[in-house]
Structure formats: C-alpha cells, structure tokens
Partner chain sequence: MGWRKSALAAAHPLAKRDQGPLGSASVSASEPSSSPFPLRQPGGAPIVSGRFLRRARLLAEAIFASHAGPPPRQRLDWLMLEAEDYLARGGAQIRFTLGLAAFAVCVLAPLWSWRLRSLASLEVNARVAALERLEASPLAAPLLAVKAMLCVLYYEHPDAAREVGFEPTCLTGPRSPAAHASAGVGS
Amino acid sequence: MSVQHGATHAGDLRLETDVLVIGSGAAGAVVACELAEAGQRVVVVEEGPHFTPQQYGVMRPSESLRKLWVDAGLAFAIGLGDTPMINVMMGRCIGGSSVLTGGVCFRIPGSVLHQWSTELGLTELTEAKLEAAHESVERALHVEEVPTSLRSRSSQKFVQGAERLGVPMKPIVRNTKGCNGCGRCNFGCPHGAKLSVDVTYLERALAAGAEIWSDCRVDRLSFRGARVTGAEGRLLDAERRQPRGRLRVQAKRVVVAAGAYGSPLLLQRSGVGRRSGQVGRNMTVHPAFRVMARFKEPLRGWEGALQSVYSDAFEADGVTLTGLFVPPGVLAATMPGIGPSHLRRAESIPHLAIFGGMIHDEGNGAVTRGLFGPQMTYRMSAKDRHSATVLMRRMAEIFFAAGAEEVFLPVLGLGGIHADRLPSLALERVPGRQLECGSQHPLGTCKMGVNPNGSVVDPNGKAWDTEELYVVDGSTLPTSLGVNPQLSIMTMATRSAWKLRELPLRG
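In the form predicted alone, the chain whose sequence appeared above, alone:
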C-alpha cells in the first residue's frame, strides 16, 4: 500500500476506521505506526501534499518552500511590545516538518523533565520513565553523532574561536545514515540519508495496513455529546490548494497531531477547550538568531553537515548555540543591500561563516483565529530579551576570536562591524523590531497539565471534557525545551501511543 492522494480522488471521500490521526508529522507518524502495528485500523489525513524523497530531493529551495512549507515559509508571529517579528517555519506535507529539519535529535533535557515532574505535577515524565520511549525512537531513526569529518569549515572556524575563549563545543546527534554533508537538510534530503518520518514510521504504518491520505484538510471534529466520532473537511486540489470534494471520516478514537499551529486552530473551530481558555495560548518558539562572519580566506561553508556542533555553555542565560548554514542561493537572497551593494555582499558568500543561537523562552505567544484568518502573536519577556543580547554578543566574540575580519549581527540596518566596535555596541538598546528572528520550533499551544482549569489535555494527552479525543504533538509540551524538539515530540508521542494501544476501543 502507498500514500493515497486526496487531490486525485474523484468526488467526496468517506472513510471509517478505529483511529483517525490528523497530521502526518513527527508525532502523527509515530502514533499511526505504533497503533497500526498493534493491530488497530488507522487512517492518517494530512492537509499537505505528498512528495517522495526522489521528488523533493531535486526541488530548488524556492520550489521546496512553495510546495512543502506552511505559507511558503512566510508565516510570522507578530511581535508585541519590544519583540521582533518572528518568521515561523513549519512543514506542510506528508512527513511534516521532519522532512525539512536539520535532523537534530536531542532528548528532553533532564532539567526540563525535573520541572515537569516536580513543579508541574506530571509525575510520569521523568528521565527513568521515559528511557524506553527515548530509546525506541532513537533506534527507529538511527540517531548518530555527526563525525568531525562532516564539519564544514564554517563550523570549524566557530569551534576554533570557542576553544580560544574556553567555550566547550559538543557534537550534534542527528537521525541520519550515510550523510555526505551536502547541507540541504532544510529542503528535503536529496540522498535519502536523513531518516525523516516519511521514510521510517510512515513506511512501517503502511506496511501494517494503515491508510494515509494527503491533500485532506480537516475543518472540524464531529461529536455525539462529549464523545468525538470523527472529522469533516475538504479535499484540496494539487496546484492551488483550493477545496474540491468533501471529506468525512468516522472513527472510534481521534488523535490530533497537527502541530502547535494547526492543532489549537482545529480545537478552536470545534469548540474544544473552552473551559480552560488555554487553547492557542502559552506558545513558545525558541526565538533564534543567526550571526555571520566574513573571513579573509574562502570557507565554502555550505560544504559539510548543515548542523554538526553545538554548545550549552550559556544554558544559565537561557541560550543554546547551534551550528548551521544555508544553501548559497538562499543566503544571497537574504543579504542586505540593493543593486551593486547587494551584489558585493553576495559575492562574499564563499568567505562567510554562520552560526546560530536560540533562546529557552518563557512562552508568551498565541495562535488565534483572527478576523482575516489564523494569526500568531508573541511577546518576548524581559529575561528572553536579555538572552538575545547575550546570544549575539557571545557569538560575535567567538567569531572574532577565530579571526573574523567582520561580523554581521541580526540587527536590521547595522551592517558589518569590526572587533573594536563590539564592546561599545549597546545591543540591549536595539529595539526588538530591529532584530532579525526566526523559529522552527513552535510548541505549547495545547499544553498538558494536571488541572483542567489550567491546561488543554491531561497527562496522557486526552482533551479535558471530551471522550476519545487526544492531542499528541508539540502543542502539548508544557514548557519550552531549549533544544531542538523533534526527538522530544516523538518520545512523548511514543509514550502516548503505548498508552492508547492498551485502551479498549469502544464500538
């Protein structure tokens, strides 16, 4: 059996199943696989299209953005107060964002689990109790350490500067096998080396008898009293993504796994979670900033693993530093200047090194149904705003220690700076709206908790005040993680799936 395309299905589509999974990304794929392999009938519906690795592997970055990302990669969280606009990148395809990440696989940090299990009362979320789930995902994804040989010269330069300043750097672990360091991870691996869920968990789910449908937009959940009975929506055409036939799925149990953006919107449209008022709130995003540096010698930083090293040396400041690079064509499009000045900047790309940093934020964002469609807003706390200043200054210092001639901070209009200017640069006074900021990690908008008045789902992911409705994705994480969340989301989904397969299905 293979993925079926709603875009080519004639007429309306009606399905009946034991378990309906809405969303085919990191969490939905895990749940579908585990339940199908346990003998349950499973249907997965995904709003986005389906492309095979052979298809997305040859797409130009611009084509990948247009076809595989939410809003073609141009979704933004509107900054409130002293907060930048944040470009929030999210996948919209079979396999979800796992197809489009750098493949970084961190476990849920022990300090985070300690907070969840003690301060928040989620007593089952400890390192010991999640060990089996962590191990299960790591085996399925072939999580391995990035070898030193795959470090780009961009990353090597940053490591050299860090060593000179006594900042420890560590190798990243990723879900790869046979990576050749082409650096295209964020646009779909062209060599099949990244073991995203479309080629791992979803393949297993299909082999176990699950049905997976692309191009199926779920508009609302169906209920009989407090018990969910399925979902309704529309099939979408392949090109313009406009509604075609109607979609109706009848199910004994529904698992919502549409991510921290899609899941709260679906619950809001379906009238779920009104009691707590928390649906769509508490969004964390790991606000991320990249710093570039120009060196005298050419580095060709795109040659090597996209992400190979990181540092948690500034964890006390709420900051994690993470290696990255982007394809030269994409980088050129983002460089400052117009006409000849832009051309001069673009010509310097072979000499550039890039490193990134993200903030372990406090969760002051929201996803709502606005007057003109869904919108995200985000307000940076004073603590997080300070962390952004620490992040930029530390990365600049490291690049200068590595011998950079010029550093480009993510401050609009600032231009390049030299080492002698950095100490006097008042970064803490730069208005938030002048900062360039991005995110690929929205979390927390249907957060888990032990009190129905202050959370959206219970400790097992069941939506309060409903029957047979579960939310299992990054939206349920009760706080920010401070690390890339892919493995964390999949571990939590594994835990939920193991619990669900033991629950009898009601007729």
Second form
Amino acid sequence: MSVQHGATHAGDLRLETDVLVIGSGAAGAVVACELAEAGQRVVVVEEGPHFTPQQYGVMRPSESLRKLWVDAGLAFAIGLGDTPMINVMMGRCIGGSSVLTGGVCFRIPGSVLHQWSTELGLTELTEAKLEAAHESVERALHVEEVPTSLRSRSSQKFVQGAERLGVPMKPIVRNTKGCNGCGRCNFGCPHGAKLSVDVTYLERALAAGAEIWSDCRVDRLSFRGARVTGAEGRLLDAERRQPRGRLRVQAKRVVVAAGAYGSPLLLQRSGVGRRSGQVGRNMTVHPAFRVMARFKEPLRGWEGALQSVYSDAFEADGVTLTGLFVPPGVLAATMPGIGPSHLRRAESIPHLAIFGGMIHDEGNGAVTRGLFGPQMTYRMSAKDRHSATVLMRRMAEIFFAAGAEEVFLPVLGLGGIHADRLPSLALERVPGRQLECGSQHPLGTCKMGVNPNGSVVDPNGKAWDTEELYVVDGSTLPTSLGVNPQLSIMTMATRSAWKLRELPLRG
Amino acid sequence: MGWRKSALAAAHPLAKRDQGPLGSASVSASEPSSSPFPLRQPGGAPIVSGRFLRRARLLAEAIFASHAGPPPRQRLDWLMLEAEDYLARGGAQIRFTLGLAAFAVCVLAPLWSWRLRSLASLEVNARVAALERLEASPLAAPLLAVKAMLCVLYYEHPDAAREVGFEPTCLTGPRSPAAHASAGVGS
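Would you mind giving the form predicted together with the partner chain, to go alongside the form predicted alone above?
Full complex below, order starting with the chain above.
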C-alpha cells in the first residue's frame, strides 16, 4: 500500500468509504490512523502533493516553500487598525504543517484548559481527562528533550544573556529520534529524524488499510438534508495545481481536518454554520517576532537544533520566547541597506544570533472567501500590541546582556541599534504597519463551544446543525494556546477519534 | 521575450561555470528549479509577466551590487528564473501584490530622489542611492516586499552564499542512511 496520487490518476475518481478525512496534517493523520486501526474503512484526501523525506530532504529552502507551503510561503493576513501585515505560513502536502514545523511539542497549558473547562463550559477538556490522549500522542511521536549538545551557538548566546538577567530558560521537547541538529526542520527533515505524521501516523493508517490520496482538492461537502454524504472536488495536476478530473467521495461520516485556513473556507463554500455566522471568525495566530543580534565572534547559528530552548518567564505579559534560526536569505531580507551597504550587513550573517517570541493572543482574525480569492485579516488588540513591545524590549535586553554589539529589532526601517539606544527607544509608538511579523499557528476559525449561536462545532467536534460532519483540527481550538500547537492539535484529534470510533456508523 | 529566452539559455551553463567549492556540497543549489515547471498558462501567456521580471531584475542589480558593480549576469539570469518559478507557484494574489509593489518601487524611487527619470535609465550607483533613500522613507514597504523575495532566492546561489560567509551544510539536504531507514509514508 502507498499514497496514491490524484495528479496521475486517469479520468475522474469516485470513492466510497465509511469515513472520509479531508486533510492529512497533524489532525487528519491522527484521526485516519485511529479509525483505520479500529477497523473502519478510511479515505484521506489531501490537496497538496506527496513528497517522501528523501524528496523534500534535498530541497533548498525556497524549493520547499514553493512546493510544500500554501501560496509558496507567502500567504499573509492583512493587518487591520494598528496591526502589521502578518506572513502566515502553512503546509500544503501529505503530512501538512507537521512536515514543516520545528518539531516543538507542548501540551495544552493547564491555565488554558482551566479557562476552557470553566469559563467556556467545555467540561471534558481538563488536564486529567486529556491525560491519556496526551500520553498516546507523545508515545507515538517519540517526544524527547533537546539535549544541550544540540544547542546552536546562537541559542547558547541567548541563554547566557538570560542567565545574566535571571530569566529562566527551559529545554524544548520535540518529536525527534536521532536528530543531528542540522537545523532545517522547517523545510522538511532530510534525515527522517523528525517524526512528522507522514512517517508515523500516516504509515500506520496505510498499514491498517486506509487509502490516502494526494493532489485532491475538495470544493464542497455533499448533503442529504442535514446529513453529510461525502464531498466533491477536483484532482489537481502535479505542477501547476490546475484542476484535472473530478473527485467524488461518498462517505457515511466526514471529518474535516484542513486546518484553520482550509476548514472554514470549505464549510463556507458548503453553507455550513450560517446560523452562528462564526465560521472563519475568531482566528488567533500567535503573532511572532524575531530579534537578531550581531556578535563580535562568528557563531554560525545554523549549526545546531533549529529550536532547543524556550522561556515562559513572561507569560504574564502574554509572551513566550523560543529559539530558532532562519536561512541566510531570510536574514538578509530583514537587514537594511541596498547595494554595498546591504552586502556589508549580509556578511555579518555568520555572526548573527536569533531568537523568536510569540504572543498569546486574543482572537481577532478572520478567514473569508474574498472577492479575489481566500483572504485573511487580523486585528491586534491593545493588549497584544503591548505584548509585542514587551517581547522586543526583553529580547534585546537579553542579547545585550550576552554581549551583542548590535541588535536588530523587527521594526522596518529602524536598522541596528546599540545598547545605549534601547532605553530611549519608544517601541510602543512604532506604528503597527512598521512591524515585521509572522505566524505559523493560525487557529480557532471553527471554534468549539457549548452554544450553537456562538460556535461552529459542539464539544465533540460535530458541526452544529449537521449530522455526521466533524471538524477536527486547529480551527476548533476555542482560544489561543500561547505555545506551539502541534501536540495540542494532535491530542484533541486523538480525543475526537476515540469518541468517533465508539459511534456506530449508519448506512 | 528575448530576455526570457536568453535567461533560459544561460541558466544551465551557469550551473557548471559559476559554482565554487561550496557548490560541490550543494550542487542542486545552482540548478534552476524552474525547468520542469510549465511557466505558461494554457492559452500560452506567461504566468509571471515579463514586465515584473524586468523590474525585479533592475532592483536585484542594485540590491546585490558591490563596489565593483552588479552581480554577474549569469547569476542574475538564474535569479530571475527562480523568481519566475517561485511566483508562478505562489498564486494570483501574491503575484498581483508583488507586481504592484515592484511597479510602485520603480515609480517612487526616482521621485523620492528628485529625479524625473525612470529607474531603468539610472546607472546602478544612482539606482542604489535612490533605493536607499526609499528604504529609509515611510514608503519603504513595497521595496521591502520585493527585496525579501529576491533575498530569499539570491542567497541560495552557492556563490552568493559563500560571499557572505554562509556554508549551508545541511540546507541542501544530504541524504543520510537514516533517511533511507525511515522512508516515509507510501514510499
């Protein structure tokens, strides 16, 4: 058994199954695996292409961007009000974003679960009740701590500065086995060391008899009354992603797992969730900012684990700091200068350390179909805007404490700053549009809740006002997490799958 | 169109000629990704407009210029092929946004330097100066958008990477025994 490719299938494709899973990322893979192993007939359809680790492992970063990411990694959310434009990066391939994460695995924070189970009435979402699902995912993914020996010198510098200022740093845990710290997790692990779902859950799903199809775009869900009966779409060609033959899948149950971008668009196209008007709303993104620092000595920050340490010392301000590194082109892109002045700064790349920070944000974004195609918008709250200022200032202080000669804040046009300039820098007055901001964590666009008028899915993930239609992915998370969401999404997917396998399938 | 043909012709010789010791560890880095990708719409029109590519090249010549002048022509040819492939895969909205940004930069940069000439008519040094002024202005956003895309691609060229001291030991993804041990779903 292997992944089948819609791109090479001749003519139209018609399938019939018990459960159709739309999307093969972190959530869809878990559901497919759990249900197939429970004996159900499962078909997974994925819009993106299929590449094996041997194939994506030899891609240059920009090749990976253009072949594995939504809109070649250039998708963005338009900033509303005092908000920057946010580059939102999402995977579109067999394995989804899990192929392209740094591998960071955080459990759903206890404080978040407390809010969900008390304030939001989602009483089953407690630490105790999710423990088995958390454990199951951690076991399947071989979640382990990043050893100190894999820390890049870039991260080591940041840790030194943090220690000098008394900011506690902690080792990150990731889904890896045999990582050698080559630092390119974000473009697909070339060594098969990152246990993304394409090398774990989807392999198990195939072994249990699931059918997995790449290059299959679902355009709309099919219904008989309120009951979903399957989905329709198109097969896509391999390169230009243009429609070829027709796709029609008949299923007793449908699980939508296309992520916080794809799932609401599919529901909107299918007319689901009109009553609440909440489909596509409430998007959180964990707005993320990176700060770079130039040191006198070369660091070669690309050598070592991409992400190895983090700090939650500023959680009260809604900020989590996490290590990272990015390719030289991305570094050079954010450095000021044209011509010789640009090259002079680019030559400092081996001397650069980088660290990132993200904001535990409020849900003020949206995904809509738009006049010219799908569109994301995001409005940063005053609280989150304040968090961005805290984040930049603290990270700069830490780098200066580590001995950085110059720090580059994510403020367009600012250039490098020296330590004596930082205290007088009015970061809170920098217009939002001047901030350089990214996100890898869009969440919450098909929010789970107990009230059909204020949410898209019920506490079990079933879309309100429908039968046999479930949404299982990051789009259902009721609030932002404040931590990297991969493990959280998979834990919620495991919980949903365990519930679904107990529900009888009706003919 | 003439430019497009010459760029295509120049691309492959570049892979052999303009490649230093670093290239031996990253041969694929100098091979254009675009060759197997049909860059034309079914009707025959190019997906990425030649006008955008000409503007992007004007900007790249300045952004990556050293005191000795713009980068080697072959490297710019390679860069434009990469840019074309990248944008062809990036979707219509992205192409529209970056196309608009490149147009805005070409109009604004000379004006911001009080020059009533087109950016294309300026020598590289004058172009560098005009773009530097624009980058430091409140109107920098379109320039930064195009510059970001060009930088991501340009520094993947092994010679460009080497010139700034970057050795991408793993960014070209050497196949290891471990990769074959965990071959991935459906392989």
